[in-house]
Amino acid sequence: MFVLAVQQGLNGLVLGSLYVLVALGLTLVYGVLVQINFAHADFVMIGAFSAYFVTHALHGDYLLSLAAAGAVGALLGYLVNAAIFAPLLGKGSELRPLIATIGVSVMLENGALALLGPVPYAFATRYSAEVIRFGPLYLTAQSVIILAVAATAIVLLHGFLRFTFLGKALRAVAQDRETAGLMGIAPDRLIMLTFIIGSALAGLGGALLAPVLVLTPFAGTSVIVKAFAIVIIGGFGNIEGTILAGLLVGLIEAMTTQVLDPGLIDIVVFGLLLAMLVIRPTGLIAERREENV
């Protein structure tokens, strides 16, 4: 029983790491702009398909496809910010950018459907079948890659935000955009950087999810709904809260699969979300708005 619990704990950390990568992009953009990018789900989907096609083009080199998926996500973030957010921010209703990203999401999904068709793609890497054992415990090499890449991305993001000049400037923009501008910081460039980083994380998350999911043009939708729940549980705009909530949700899902039908797992997660909204609506880590990011 103890070994089973530890094994499920390891599985939960892998799953939670995937959720954290996807959710971090959402919470980063919200922390700086107080806006939600509904096209984020499709960045995950496009990152997944990018990894699929690059891996096949490189005859099975999956690790290089991770970098390619991150780059594709970063490019999408740049384009969406340049075409949608930059022209609309501060010009009329704050709902305009939100509604525009819904339009971008529909466009990307239907574009992918037209190009790729409705038939699901199966993506198995050579790491998926390679099992690494630790006594009675085991992980696939794919799971180890997920843990290593996710941990590296989280540490690098935290270090960038806390210890670099650009990271501190980005936090200043999140705190007060106008005052940051008066201090010589270029808010528009940092908002662009925020989108690039958040979207690169989405693309990377999609590439890591690709061997786990059945790939379709709507593959990102189920993941992004969970990511929204994680962002709310952790506290909108709070990086540390999002990381904690993502790992917690992954562990809860892995543990409850032992006692519940897989189709009921989402009930547990969203039950936690509702309880969190009632008991602690500010999220797991409650901070003032200016302390987020």
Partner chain sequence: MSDVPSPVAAASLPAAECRPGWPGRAGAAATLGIVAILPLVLRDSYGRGLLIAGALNVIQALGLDLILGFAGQLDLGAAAFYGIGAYVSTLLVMLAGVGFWPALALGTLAAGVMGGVLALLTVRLRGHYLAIASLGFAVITYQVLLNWISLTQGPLGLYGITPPAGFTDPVRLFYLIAACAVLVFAALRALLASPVGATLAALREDEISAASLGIDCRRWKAFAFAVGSAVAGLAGGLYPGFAGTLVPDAFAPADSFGVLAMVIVGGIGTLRGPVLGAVVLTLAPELLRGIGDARMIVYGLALTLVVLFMPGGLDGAWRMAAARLRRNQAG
The other form holds:
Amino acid sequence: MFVLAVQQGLNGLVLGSLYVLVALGLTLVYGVLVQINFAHADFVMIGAFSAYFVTHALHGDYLLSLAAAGAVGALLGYLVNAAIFAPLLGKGSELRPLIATIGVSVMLENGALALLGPVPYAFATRYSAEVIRFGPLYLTAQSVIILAVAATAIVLLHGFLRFTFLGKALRAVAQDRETAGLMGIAPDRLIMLTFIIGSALAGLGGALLAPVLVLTPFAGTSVIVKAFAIVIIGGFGNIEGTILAGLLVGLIEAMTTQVLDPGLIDIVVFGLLLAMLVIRPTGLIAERREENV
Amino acid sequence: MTGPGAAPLLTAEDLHKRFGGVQAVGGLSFTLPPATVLAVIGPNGAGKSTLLNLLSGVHRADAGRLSFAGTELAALPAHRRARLGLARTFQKIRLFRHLSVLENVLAGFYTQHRIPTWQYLLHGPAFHADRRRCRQAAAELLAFVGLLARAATPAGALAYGEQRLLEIARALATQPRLLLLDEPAAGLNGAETEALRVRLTALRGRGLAMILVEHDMDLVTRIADQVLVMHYGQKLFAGTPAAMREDAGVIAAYLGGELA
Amino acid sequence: MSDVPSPVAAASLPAAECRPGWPGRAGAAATLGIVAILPLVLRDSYGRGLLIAGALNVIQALGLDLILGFAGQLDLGAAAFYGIGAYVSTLLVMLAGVGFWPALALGTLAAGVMGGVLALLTVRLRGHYLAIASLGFAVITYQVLLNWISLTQGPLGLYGITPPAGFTDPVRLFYLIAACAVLVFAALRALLASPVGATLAALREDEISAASLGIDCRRWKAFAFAVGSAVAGLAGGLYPGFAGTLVPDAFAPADSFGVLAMVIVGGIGTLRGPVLGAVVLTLAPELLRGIGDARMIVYGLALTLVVLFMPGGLDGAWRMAAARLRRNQAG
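Having seen the form predicted on its own, please provide the structure of the form predicted together with its partner chain.
Below is the entire complex, every chain and molecule, led by the chain shown above.
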């Protein structure tokens, strides 16, 4: 019983770190732009398909396909920011970019549907079958890769934000757009950089998820809906909170998956989300700001 | 002017408000007699805007008591305070920018509509009478601030000085007993400040109580009956403008350079 | 303020837009005329089905626009309230033996109450949080419909649902639903021309300012959500009789985006806009049927392009063109 619990905890950690990767992209963008990119979901899906085609059609290695998926995500992020967020920046509407990216999302999903069809793609890497045992516990090599890549990405991101000049400027923009201007960095470039990083994470997350996803053109939606919940539970724009919340949701899902239908897990996660919004709208790690008007 | 024996319109006792590590208002007490204009002055960061936000309910005080015309305010949300007769303008202008000048003022009549509920769906005589009454009153307010000819203009398209005046007209539409003005002359040129002063003098003449946060000392001395000088969230001085100019503490801390 | 009446003052105000002038009335009469004739022109069952779907979409788009366009609240959960109206009214008829009309009223009421409760729960949230919370509510509602099998039959759905007595003929059913759409339009029009319109506009523009005028933003957000969601619930209650079956997939969370597209493409924050958007987006994919499955791509593209380049939507473009025409005639 105890071993089972630990095993589920381990599985939850793997799942959670995938959610963290996807959610971090959302929260990074929200931090600097206070906008939501709804098409983020589809960057995840396209990242997953990129990995699929690199490994299955081009016979590339799975690890190589991860890099490709990240690059595709970065490119998509660049395009969406250049086409939508940058032109609408400073127009003072929180509604317009969100709705425009909902349009992009509908386009990408149905474009993928037209190209790839509705039948799920089976994606197995040679790492999925390889099992690594630790006493009574086991992980697939795929899970080990997920944990390693996610941890590396998180550590790199953290180091970037904390120790590099660009990273510090980025955090400054997140705090206050005017101050960042004073640091001599054009905010629009930082926003673009954030978009590229966040979207690369989405593509990477998609590639890591690909073997466990039901890989269809709508695969991103099921992930992103949880990512939204995670971002809110963690506090929008709050990186530490997002990591914590992502792992938490992964754990909850792994623990309940034994007893609950997957659809009911959505209810649990969103019930948690709604409860969170009502009780603590600022997220797990409170960062309460009051300003004079 | 009402004598000193009259019950005060507003009483603040030992107000505290802290933002993060900063004590914005720390133990402030004062009273405002009816039909009095109180100017609140002090250097930037002295807690003046915070005080107005505590009075109008944008923020809740951490501690302290606040009573307005016999009603305890501290626990009331902003909209309930507005219904009691507290109206305000904002330091950073907060008009409904995409609505017309007229619509801005009409929104200020929110608490004064007298329409039977069913007539919201089937407009009857009471509905039309209410509309006529509010539009008439709005036209008078717009005439008062000199914006009647701009009634159809979007508020965001007005000149800065006009926006300040429109905010005052919108606040007056709520039929306030006390008007809170947060730096109404900030950013105005000489002519605009004069236009503002004429309106404020007229309101004072009608016996409307006002609390005025302002840096323009000329405006303050010409309008205010009482002055409250704030310094680091506390009361440095309270009294008449004339007495303030004699007060050694005020001169040392704040006025010295300006009135010399 | 001054007690001296100044009749000059009120006379110089712009005219109150309370009653439409003759072009507005002529337009309304012409629209009603076209609606009345349509089912007689489109005689095949496919065309009539399309008409009914269009009328249902008009009702849904009007409800969402009240929340989104007039009250400025980012609601991404429209499909949930449509579904609540549909399931509550149908289950009342099938399981409790309630008559169609009271069931329709109760379904509408249930959707309205749920909308109001959701708004009250999320009342402190800024725009984006509300968007996600309402989307989350749609996900929960959809999953409940799928998983509460003892009540809803889950993905298998409920079968053999008939239209209300007297409306089994598709033409009559269309007239019924179109009449509901016209009633909703008229009611919202009257409501928004009243001080409620100004109050919601104030809420949408700036909550702090609105509160300083005595407006209880909580209450009015809940009001807009309740009324808009009730309208969606009404459409939901009218839908199963038309479809004959009721499955959760008709209320998938992503379906909210279709209604959203209608509001945005038609013209957000106006009443004509959602009607226009619903009609165009119901018909356009049919006209483009040559492109088959790609129709949703066109939907997405239209949504994005309109937001980027035509923020007023079709209605805004129409107004601008009319204004230009008038200027050209005058000059």
